[in-house]
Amino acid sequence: MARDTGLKRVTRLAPSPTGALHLGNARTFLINWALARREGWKVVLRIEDFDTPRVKAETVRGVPETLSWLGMDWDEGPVIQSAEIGAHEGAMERLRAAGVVYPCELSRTQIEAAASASAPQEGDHETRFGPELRPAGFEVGRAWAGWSRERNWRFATEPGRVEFVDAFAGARAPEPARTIGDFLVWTKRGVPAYQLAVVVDDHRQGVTDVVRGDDLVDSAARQLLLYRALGWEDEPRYWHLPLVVGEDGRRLAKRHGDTRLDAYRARGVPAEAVIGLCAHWCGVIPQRGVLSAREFLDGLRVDRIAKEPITFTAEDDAWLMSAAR
């Protein structure tokens, strides 16, 4: 059930320190931002970095320096995932004694081999992990005797499809087990995969909305799972916005150039700038235009954002560059 909407409302802006923000990141942080302070939401900055071989330090230092830029504050933080890894471990020994996670010895080849009978995944760059690569023994509900943090473990993921309401898509009803199957949720490394630890610091900080890019309203199935099957009943509310893509379609990345918002800075390019084209994108200006993150805060109407992806052109970044210093 979601939360109380009498109580203190909470929302976190958490970028993941394994590379640069880039426009699109600009756009949903923006949004998340401005709905807090125009609702009075406490804002928590969370630096999302379980994601250990990818993490770097000058990213780290450099994400709350780049949100500064663009304007936008925060009222607890930055708070590093990795310093309260305690809170993860209880969670996973709640799951364990539920009987609803086992570990896992497959790696990630033959657990390709396996699926490759299967028809294309729907996951993002994910293969579905079926019920019939489970281990021998175990069963849903019944414990797994003992657990090793050095292992990987999965989540027994039940068929049925996950339905929520989307504060700005709607009505959602994924179906994780037919296109993920049993995801992970703890690492070999010794730590929490991604869809543990954000309900885990999601729960303990008491957030009650996420916005986020639409490609993770499957994620929002996973964790809804596991909120469930820990007992809590503090599920957020999910906002999932259209994600910024390039001109072929494809979501924002290195192939459409160097979007970075690091590198739009280096070359001359204003904040303002930055706030300007996602506002057009918004609906809070007709044209690209130089806007604050307060104006961009005060012209901000959620039913005027696009409910399709925005694209990002080449006569956007011509525009950015023009306006460089």
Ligand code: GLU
Contents of the next structure:
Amino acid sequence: MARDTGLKRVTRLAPSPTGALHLGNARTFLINWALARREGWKVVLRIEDFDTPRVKAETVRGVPETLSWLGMDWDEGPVIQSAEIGAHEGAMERLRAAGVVYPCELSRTQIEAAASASAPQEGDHETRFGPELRPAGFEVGRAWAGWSRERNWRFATEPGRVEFVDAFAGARAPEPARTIGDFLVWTKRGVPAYQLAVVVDDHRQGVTDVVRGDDLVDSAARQLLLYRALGWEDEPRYWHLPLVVGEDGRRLAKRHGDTRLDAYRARGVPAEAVIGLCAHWCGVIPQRGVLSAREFLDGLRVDRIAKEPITFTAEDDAWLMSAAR
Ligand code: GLU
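Follow the form predicted on its own with the form predicted in complex with the named molecule, if you could.
In what comes next, the whole complex appears, and the chain from above leads the way.
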């Protein structure tokens, strides 16, 4: 694969076009973009649409437009993830030949029933898929004969910790075999599952720095296992940032009101107020204020970004609305 052999680092903004971007996404993307521009990294904009078969063309167009409104720019893209699937199929072939993936016919209900029959899981929302659920005849290291893109395929997670140092969150050593088990890499809709799609795309786009919300920190372990199984040595550096939550402590969502950037924009809130709120959330300014993306970039200090989740309050919403023109 042709790769940039220079030292230039590469990051990506990787929105999913499902829901429109909200204030929490704005904060993560602004940090990602500002870090990149300050450090001279290349920025790729990638629209992650594999999970969203019914995505509308205008949503795909709308996401870059919203990011531009916030003053962000990029050097490559928007790349539409689903436009080119050959590399993902190639990766599946390597995994199959290595004997680390197998087709899985079990339904979600069957998997949940099997999981609840074994020990209950602590604090984990995903259903663990244990090795006892692997099909008869599958053995790690022996290639499963025959590839079909119309089946679900899982990666066989072997016991052990996956150690990595997160550039923001510090040293991590999750044990995915214990918490997650075997995970989906390909879906019977004929497209790669999220974990494989991200690894293949990051690898082929030369991504060196992945900056995203810490709801994906558990996924990093799965993604590193895939890098290793594929024999790819360009594992990225991860920066997992705390999320924005509502006053109830739950991740920002519809229940907290309409925090979509497009909704604020439609009500006349200027981008600079959204950036200013994010800047306050990142320790750039002591109080909410009105700031350009450039000023955000100049003021951002990674060591001043809080390690805890940020709470979006009714006062934040009222303040944004008071800035409407
Ligand atoms: N597309 C994913 C999202 O919007 C991000 C995936 C990633 O950064 O790895 O949540």
